[in-house]
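Below you'll find only one chain, the form predicted alone, shown as structure tokens.
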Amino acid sequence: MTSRNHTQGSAWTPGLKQSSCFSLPSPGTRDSSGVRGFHLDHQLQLLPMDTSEKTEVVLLACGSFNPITNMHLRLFELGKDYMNATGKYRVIKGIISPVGDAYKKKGLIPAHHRIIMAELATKNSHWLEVDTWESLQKEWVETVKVLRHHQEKLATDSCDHPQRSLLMDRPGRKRKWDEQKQDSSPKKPQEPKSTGVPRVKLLCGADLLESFNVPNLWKTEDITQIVANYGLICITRAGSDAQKFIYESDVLWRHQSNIHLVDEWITNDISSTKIRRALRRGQSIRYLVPDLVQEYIEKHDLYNSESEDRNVGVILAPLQRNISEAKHSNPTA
């Protein structure tokens, strides 16, 4: 993905990376034949540079997609549009990454069925791809450890991969299944003011900004790396208020400055959970999800009141994990 980030004093052009794994030759420098090199800060000058100082930001959606949706995918859309009107953000990639069956949610069917749907319902975008490392992990990841591993995967691929980012890492690249079975090398430090590197941010609607106040569903030094060094784009809805969600809360607060509120003016009610009742009542979800989705339930029928049943009575994965761990930091409690 080329870079549209520079320094001052510096300047790009279409298909040359610059970041902090790639520096220019200082101009006017002899070489070993004692010719005089070429000024190419001079000539760079000379081209466009409208869009040099916007930020490249990667959209990451996180949750049980059980099963995707329209309104999904309009959240992508959404957030979109916000990002790039604001002048300062450039839009260049939206990842889905579905939850593993370890999440234990009530109703959650297999990983695969969830992750071949979200691939079936972005077959046709040129910007969004369904990436599949959290959903084969074997137990639970916190939403602020896959916020990382996206982040490091983008500055490693920038710093290995110069040139290949801009040919096989493009917008909407979909990630197959297989592919991802077998883990990767290890990745390199992230530097944390590299210029070259597009920003992850997390996608979310308004139930989840909101969850974040449920007893021991969300760790607080998690929630407050993730509007600190990650940033929020949530999508709002009738009846939430975001923003005395914002207020009532000190994390939250503090860092409001990255966090974008996104007003939904078209309303749209549709919910997986909605989804699922009406399957499990015989009734039509046609236009609710994308057509190939609706045919791929059908075909291996999905959702059911025995699919529903699932996980019943046991405690959601986040839930059991913090209380644990919080029983062993303070026993006598």
The other form holds:
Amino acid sequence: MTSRNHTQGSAWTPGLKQSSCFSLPSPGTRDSSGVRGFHLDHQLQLLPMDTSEKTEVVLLACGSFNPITNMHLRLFELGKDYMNATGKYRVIKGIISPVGDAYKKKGLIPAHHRIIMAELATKNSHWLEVDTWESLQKEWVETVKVLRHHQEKLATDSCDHPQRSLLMDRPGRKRKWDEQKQDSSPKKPQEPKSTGVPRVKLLCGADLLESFNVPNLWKTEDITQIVANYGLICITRAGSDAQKFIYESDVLWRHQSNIHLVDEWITNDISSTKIRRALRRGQSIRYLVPDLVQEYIEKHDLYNSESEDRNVGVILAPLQRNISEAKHSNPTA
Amino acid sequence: MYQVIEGIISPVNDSYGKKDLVASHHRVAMAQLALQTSDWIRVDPWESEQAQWMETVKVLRLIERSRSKTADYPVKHLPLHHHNQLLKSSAQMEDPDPSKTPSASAALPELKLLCGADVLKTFQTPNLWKDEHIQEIVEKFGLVCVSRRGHDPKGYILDSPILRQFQHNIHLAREPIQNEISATYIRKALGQGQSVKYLLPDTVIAYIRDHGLYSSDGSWTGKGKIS
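May I ask for the structure of the form predicted in complex with its partner chain now, the form predicted alone having been displayed?
Zooming out: every chain and molecule, the one shown earlier first.
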């Protein structure tokens, strides 16, 4: 697939990809069982013709959330609007997964505060939730493992609640059509059908995308798995270099159909670093973070020069791990 | 040294005639909702309730006049009337004790016009402002101008003889954390059915939805099932 979804709001019209693998009867033809006939030579991603058949998506954001800001929350809203507007997806949930303390980033305050702030921030949201699994692990967890954890959890949930998704995500596409055949009586009311287990995708800003280039920060195989098996929804400032970045990476280029770039037209510079700096300088952060978060920070005096000095001189966990693993696999290096 | 004691938003009159301006009672209501949780900023609907639009400088004059008449004022209840910008009252406090009532002349709060750098630029637009009004604003009152992306307030000041002359009375406030949420963008997003959550207070979003404001077809149905 080479579809490129770069423009926010451009709705991609669902339809069958023309390829030699398909032989499609003339539109509207149905066989005696009422199903449009297809001949599948290969397992291919079947694109939904019926607009009520959408892939359910869960947006997962990993990060320090130190603290969570309105910018983080905006990423979710932008990602959801974009994916829904393609007509191909329906975003059903957003998950905020704050990193564990073992990440050892400079200025990182204890996870329980960051979790509480994220929960306060999403109190009034019907679809955003905070997940503590990652932060509760003793060691730092690679992002791809967090994605895997949540994807497996969704698959298990689907097993337990089969009415949630009609079809299990199985390799054999023919099974899907068999089940659809039984189901496609024209008298049945049209309900939005899901195409299997909801898919988890990584939601991020351009900074995460560009961090792929930082030496030893990411394992190449992890990046590959993220874009190949899950997918990236990257919110970028309009006119940023994200497209160029993808072009210059073989791995990203190969999986570009799974990387969705979403334009952010509002210059939103509300980084956690700047929030912490403003707090140290006695400047107001009102209207940059949710009110409840601002009150919580104030009440607990969370961010000051001492907190910013946490983990000074300590090497970041992914760097530590990747460098030492490289040494073990190549002791002469 | 200044101490800011109050901030007021006064939405402009409907007869200003700006494109996409919804009825003033809505704009006042939304501002009130937005400021429910603020302990120092409030809304004044007076200007929007008048029969016609009035120039900014006249609004400032009116406030000055009403202030000087009031000998003893609990500051938060002053009837301040102004343009659609936020006006800051700042008092030079020699005595930091807030419970002491300042004498009428020494501690009369200074009224300043708060605006974005884009407004400063509009001083250059032909026929939009009278030169003598601009001078009165910067000479008698003062300006607090917040930076905005794509604007060069220092440059605007240097390019204007009037502004240059009174630049000591023009305070350029920098915005260390850029957050360029323009109302134009908000209206456009709403018209396209896109989410504006976390850009506006939830109460304002609910108001917009309940009253069907800013939608392309006059009725905004929200963002779908999950919001």
